[in-house]
Amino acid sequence: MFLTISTTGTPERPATDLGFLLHKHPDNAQIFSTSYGTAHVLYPEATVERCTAALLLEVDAVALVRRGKGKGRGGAPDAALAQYVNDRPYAASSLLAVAIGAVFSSAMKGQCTARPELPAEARPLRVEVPALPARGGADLVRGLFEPLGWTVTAEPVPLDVRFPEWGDSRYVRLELASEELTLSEALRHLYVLLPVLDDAKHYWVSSDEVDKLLRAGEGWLPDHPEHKLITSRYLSRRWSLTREALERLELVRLAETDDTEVEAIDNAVDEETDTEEKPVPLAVLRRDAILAALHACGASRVLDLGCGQGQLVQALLKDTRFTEIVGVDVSMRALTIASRRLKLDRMGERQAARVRLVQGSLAYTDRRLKGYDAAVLSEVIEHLDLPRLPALEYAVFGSARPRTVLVTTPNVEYNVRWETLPAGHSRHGDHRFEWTREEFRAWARTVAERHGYDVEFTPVGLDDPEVGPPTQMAAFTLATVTATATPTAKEEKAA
């Protein structure tokens, strides 16, 4: 198996800096051993001006039959011989994958030490595979590279050139071309798709490869128009780990575009304006608000209520002000995708002293959650069924009592601007309710009035004159001197 990636250079970006990258010296040959063969890591050229790494795989066709499925296809041979003769150690698969993953695991990271500016800079950058397993043909392999920002090149490859009237192999010649991609995301792109083209793997598929997909996938895969061929196939057609698998990418979709579809594509630079400057996105426009509120209150210790996949957590740990940051959320798989996002284990120590991610239902009270300087609830009500709200005012208010309480959602007056949202439709599926200015300002005034807050309103986005801003937002701040809160008794019942 043999793979090849090229880029270009100058003085002053040298395409040696490819060396950096990958943590192979282009002056040096270097050898890895594998479950299943030889990895070689070579440079067949390497000049300022262009750079070419190379990895040639030598399979032992007898250890990948002694060690895992080497009997073709799903495991079952069409021959006697067809565990050891097939073409595994010359046409890529999920060997030449796992290859990649085991060689290159800190570029496709994005990590490097010696240069860490690097892995951030996208670079012109060329791909060629010389005999790629393509089920699906070269439409298929044109169809997954190609919304990732490739240009593809892929050329069937004749069963036998002397008799042409046989047509075509299932193998095709790939060539890749990007000049926006970064080396870690064209890593991750192949780490994935290869063992999807050949539609087969050389071992056996368990839970943990759903973590593997989700990690190579991050940042590209939820928005891939093939998501679900990909995933199915990476997970050989196994149905409990694909369909775990997409609902976490659901998870991930939705969390990224909490204001639906409607926003990103409102958002989008027109045809007449593409030389405008972009608009900031809401759910940047939103956290932004919700940082200078806390700075604004001097909140120290925060908490996270709903956090989700952790976008909020992640935003508040950069910010050295904030000492302690936790994150509840009822859902274990967004605080799993949280985790992976924050990077929890290979944080330092002492960053890691600041954040934790903890379970629990905001239905009820948590003794976990007293004593904190603030808690934010970021698009959280709104998922709640009205009959709920009582129960999560009295966990929050009554029994947590942090001394300021931030709660954004969306502002349904503001939906008549979004021009593709169909009339009459939240701005997410799973949205139970969406409020007008006045109604929200109801029901955060009875709550502060309840339990001893005062309350002030924030427009977040574009404060529109007719229809308001896309996004409220209300502080609740502890009075300073208040009476008792005593709940009802249908909130101790909800609570």
Ligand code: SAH
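With the form predicted on its own already on screen, would you show the form predicted in complex with this ligand?
Here you get just the chain by itself.
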């Protein structure tokens, strides 16, 4: 089983950055053992202009059978011979996906300690898989990869080159090319879609597969036109799991698309000012609470950290008291959507001078974020793994240090009031945690104390007497603002 990933580069952006991204040095051939054989990572070429990493998986067919899951294709009962004579050793399948997950796990998560800025950057990528079992044929291969921004070449492999009249095999030679994806996205596409095309998982599908699928599918699966087929095949058609996954995807989609609903509602409100019958969506209540808090602290230069698809940035732009608005997000895709929403390319000069979207990770200090009046973290902290949270705290409260920081996050106690939410589930597939009011307050107070801020809490949405509000907000204010404030340019001049 074989797969290559290539990129091109320039002296400023060398192709060999691929080595940093994959956490595998281009000069070394490396070997990893997996439960089904040995994975090799090597670089057939590694120059500034062009770099290719190859993942070669040698499958141990005997080990596969001993583990009892060396199925023949299509879930048919294992014929004695089919256990040993099958396509497992050479066709890219769920085994290759498992190897990608094991060998490139940091790259999949978009982590790179040595070069933290790299994972978020899209770069020219080319992926080649010489033998991909494709149930559904080349058309399905295109239908799965093209909506994700790949240019797809899927050539059917003849059953036997010596006998063309036998027709094509079920395999295709796959070539994917894109300029607009990050390596993490590319690997997560492969991790999910290789087994989907193979459609014969080598291991028993358990309920944590749903989490794996949603995590790997973050940012692309909810809106994929074939998300139902992908989900059902990935989970080996186990219906209860598939239904759970589809429900959770629907929640993600709702969270992501509520802005369009919001716009529709905003317009309706403008037209008839009749709000009585329709409950105001939580996203609108949140935005209103944030705007009110920003007004209250008199901020005019504002950071929207983890701005997502730019809904808050858009609202801030409509209010002229905000003179400089910077949206920051780690996701290039979110920023692309934000820039489309804001129509940045068609904006008048005066408007355009007020707003900027920048890509960056909040887990790293960033000089570009220093010196603002206020920073908003709206529904962002819960998207970080808990061990990464201190890094964000330092980057925001220790390094960027705006006068005011507004943080909103779900109140997990409220989840029982959420009718569509199955018990014990979080509100969004990508939430790494959801806190009670007490947990959030304890965190906020510690952060405030550590970095010299005062903190106050405000409920957002209906404050249920028993379980509290759906969203909780903390407003941090720099305690020593007069003592440490740097003089403005005007004050400096006057002095």
